[in-house]
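The chain below stands alone and is given as structure tokens, in the form predicted alone.
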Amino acid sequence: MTEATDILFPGAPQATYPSVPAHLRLAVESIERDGWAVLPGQIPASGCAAMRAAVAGLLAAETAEIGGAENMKRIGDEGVSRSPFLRDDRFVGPAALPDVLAVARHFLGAVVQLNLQRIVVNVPGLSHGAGVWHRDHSYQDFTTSRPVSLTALAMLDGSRPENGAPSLLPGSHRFEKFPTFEYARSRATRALCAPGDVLLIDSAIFHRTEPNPGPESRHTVVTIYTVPLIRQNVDYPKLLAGRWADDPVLGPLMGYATAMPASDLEYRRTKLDRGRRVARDRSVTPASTPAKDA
């Protein structure tokens, strides 16, 4: 029997990714068109082991901080640590991978803005909020012609049905309302994972994670991406109080080039600080005379 060959109808026009790297243009065709891939090998197991070994110390730190576990229960934070990368540089590896920032740069462009960043830990046996349908902005009852934000989960564990792998509604992220359950239960898809495998996803996508059947808890680096219209979850530029600002790769991404100023004096003196100008006088037309901001 002989094989089918890839041929197009002539003329048909086909979808084509030249500024995208070779190696992740499928990963961005598939998120473009189903709303999630899986961008493998991004974590080395010693770096995975790494932070695994460190996610019990930050959830003490914090739990402490909220006055203990049964606050920590009451407002639904269990197994969840917010913005270790401030307290552990270890996380700002998976905030920064390389082909997570080509990706998120094709889609987002040039000025990828970190909104947030926490840990995720599934328990064997126990519920977690995130285990209903849902899109990572809660509030985002609309669809967009791209994406306005990824979410990378960054597998330390790997995902598969012993652990609670996540389910994912494909396609989903291009419509308002979510469907019936009954074509929801028929199309959904299990997100499966090896260690150190990130799974990318259009935040608008509906997901959900699945209970964990156990023995061992899966833990996951959850960090989001969006375009600076989005505000960031927590003011990261003041927290980190000019760390990595001058870093080409983590100033920005941290949101130093997008933070709020506190006036509008401010926000003139960071113009000149950064030699930048928002518009020009079109008008101004010899190459050597300055053009004057509007």
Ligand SMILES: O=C(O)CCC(=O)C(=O)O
Second form
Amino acid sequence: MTEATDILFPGAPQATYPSVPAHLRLAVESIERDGWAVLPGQIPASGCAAMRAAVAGLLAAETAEIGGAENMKRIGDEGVSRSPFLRDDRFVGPAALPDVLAVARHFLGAVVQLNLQRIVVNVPGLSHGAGVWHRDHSYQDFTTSRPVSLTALAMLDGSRPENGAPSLLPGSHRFEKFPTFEYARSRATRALCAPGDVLLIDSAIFHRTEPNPGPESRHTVVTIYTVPLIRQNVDYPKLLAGRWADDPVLGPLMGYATAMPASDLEYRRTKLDRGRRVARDRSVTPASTPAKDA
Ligand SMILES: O=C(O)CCC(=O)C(=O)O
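Moving from the form predicted alone, what structure would you give for the form predicted together with the named molecule?
Below, the chain from earlier opens the complete complex, with every other chain and molecule after it.
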């Protein structure tokens, strides 16, 4: 909507986002310029409650699998569940939210790949591995002209100072170096979300989880999406063994279409089958994503 004061110097170029659904344009522009945006109301309260209730069981199973709590602590994975969607279908929901995928496709291209999913539990009184300023792909300190990775943080309990809402450093996705702490302290902002909102960030923005003063733990389902040039955190096509391979949304997302060919011959055969295109061709038609208010 244009207001009376919206006057630009004659001829000055201006950004427009015609290919983005109208209700997502401000979020897309905010991610581009600031590195973050909140998509409100993505998960209903019942879904948040069901996922929250599943977390203890997931953590217990994963802790037993790795040989106990001491080992989780040793690898910095206390309060972290990994790939919950592999054990519990309810976590497929936050990985495949139509609005999130629409924004991801705008930035990353038609074929968006799931890099990882994890649950982060911010427990009152406990420090967390994500409590230091970090980018989501560790040790990758280059910047890119547009995002190559997006992180969706589904806030099951909402996020506010009272439960350790994460801090963000707006614009830091555009700079290789972390700024001085003086600058960071003066510009950092907290991501405030209602339960069921998704905080969507350029994975290169510096952010950190903040101490939770309690009394309740805060649960975040973190899903990372990348261009398919970046390898997945674990081999989802192998772990899924064909599940969802033919699903028009989940198949490409899980990485079936972009898994590493075993040989040049396999690469060539796949290319023949696809009529010469490789899977990450930006002209590949994405699976339809229903626009929220279309
Ligand atoms: O929800 C949060 O506190 C953010 C978690 C986080 O920064 C991460 O998983 O990288």
